[in-house]
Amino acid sequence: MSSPTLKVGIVGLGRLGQRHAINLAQRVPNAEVVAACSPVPAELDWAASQLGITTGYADYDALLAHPGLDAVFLVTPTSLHADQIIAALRAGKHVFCEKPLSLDLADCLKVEAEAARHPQLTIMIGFVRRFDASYHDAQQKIAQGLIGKPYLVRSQTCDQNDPSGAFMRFAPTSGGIFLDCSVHDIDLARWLLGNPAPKRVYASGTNAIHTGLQAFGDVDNGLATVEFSDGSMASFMASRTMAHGHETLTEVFGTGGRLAVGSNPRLNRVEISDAHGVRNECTPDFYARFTDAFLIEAQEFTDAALGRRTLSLTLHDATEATRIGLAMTQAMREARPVEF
């Protein structure tokens, strides 16, 4: 019989890791965070003082040996994802891992192969937008035929400009703007179009503000188009230079209509009317936009690991998102179309 509570170890307690830890410790009723893991002592101190997680490990293997541990929640650098997932599976643990699965397609396939050897274990990659109420509603409407046959997705992830350029320190390991930002849009496009196979990609980019990204083969604004084998298409934009806030917008065009999610990135339902006109404040970052979705995502993983439901997305979905993101990056850097 499944335990009524999933005993979780949180791995990585940076900005997003802390938010996941708070959800698991305080907002997911059938999860219990029994240990934390980080090579940064201050992060373990935060877990102890803020959440009462007094068992901390600097070493990941030591965490995996924690008595009674059921699952790990990986919020670690992408370069560690594949090896950490495989180690957890071999230790008999359920795994949640933040996106992307990996920046290397071979590593994605290695993880899929290892997961196939442990069918009793749940493994989930954090494509959080699938758990947003509006995106879920749009997908349901498309599946019900509301807009006819969908043939084009236009989706963008645009972050507010950070004048300090603090994100630059992650540039050497992020995989570039398409794998760091557009991977969410890629996953959405596949999901909303019915998981078609990619055929060809085109991409380009520019550095409008953060010219230092050029040294890493990266850009602060990128555009890409993906052609799928069934004739459908997707168009993506990613930006790190928005003046007004974070903006996630997705449009789906069908033979009988169009759906749009996030056309106005409003912070709330307050409208301001003053000498500047009529306006609303905008979401400052991705977490403000998807706060509820992060909680629903954590709850689905917990319920699936406890055997109460099946996951609504697969490990292969994560592999395909990486595969397409890598092709988009290659197309931009080599200034040529890339075929699959």
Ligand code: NAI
Contents of the next structure:
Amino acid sequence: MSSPTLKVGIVGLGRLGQRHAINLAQRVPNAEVVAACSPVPAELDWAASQLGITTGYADYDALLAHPGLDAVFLVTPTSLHADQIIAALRAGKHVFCEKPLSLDLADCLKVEAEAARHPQLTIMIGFVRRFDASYHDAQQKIAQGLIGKPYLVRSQTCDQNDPSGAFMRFAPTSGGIFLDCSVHDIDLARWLLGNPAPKRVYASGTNAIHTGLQAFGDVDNGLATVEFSDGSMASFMASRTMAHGHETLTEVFGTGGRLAVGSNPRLNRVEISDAHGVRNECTPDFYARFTDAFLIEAQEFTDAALGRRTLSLTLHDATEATRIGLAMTQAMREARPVEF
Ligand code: NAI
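Target state, the form predicted together with the named molecule; input state, the form predicted alone:
Every chain and every other molecule in the complex is listed next, the one we just looked at coming first.
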């Protein structure tokens, strides 16, 4: 008997959507990409010529009506996520959606309410780091008590500087550096600390290179501290101006020890000794760092939608990450602590 496959529609074929499309089409055994959706004809041409996905829709509602479609994979601008998730659920489709769930808390809660009406459907927000082998191992070790009681997470997402400033095109819709980048660290901190409730947030930021971000209330380097009601804390840094590459680093301090993931953001195990000293090359970007995790994430979604496993993260986790990210953004913009 042949194993069942999940018939998926990929929605959004930009910077990250193309990566997800390649994984789903070529590397996830039980997924079949039956159609693609993008308002950009060249992106649909790419899906047809590179992946053989010959059915393309410019219109999202038309994709949802594709015969036999089981699931959508949303890799679209964040401002579209909530409405597109709700439409998919109402059409009876399983949903994978990239982070963040939304930039608006009321929209997150609307999605949660709609999801509650469709308990048979799988819905997953792509907090990819939870599927990284090192983060997974750290979480297991904490759960086993290896470092005692965890009380502080210090986590950063730092991108290599792009002198072209191409990322500026995302600035009007990204929600700012905390909701775009730190939202990953926020999700990790909640997960690693056992989902404490946030109590108060402090934040600040600066524009070291990309001063144009100021027009959008955004910064190229941000710092934030979150106090949780159980006394635990998290401290976050996000940057778009690293000289050396992409560096995601997380430390968890516990009463009996400390775990660190990513202290040396080396590209591989080659150590170079030359006139500059002893060094490693660095991961250039988030995709190089999390290539395997993106694939495992897609496999977990597919297996969950096929009823073979339950998800390891909830929709409410995504709402909480947005709630904390919004408070961090407000604290920075208003230069004051924000209480929950
Ligand atoms: P992008 O701008 O490169 O791609 C967006 C895609 O959506 C394009 O293909 C565009 O044609 C398509 N699109 C726009 N309007 C549409 C509509 N109405 N219906 C269908 N398709 C539409 O953006 P990028 O960088 O790929 O980001 C997409 C999402 O992925 C964002 O929510 C972002 O936060 C998230 N992301 C997550 C990362 C992670 O580490 N998990 C890393 C980078 C992005």
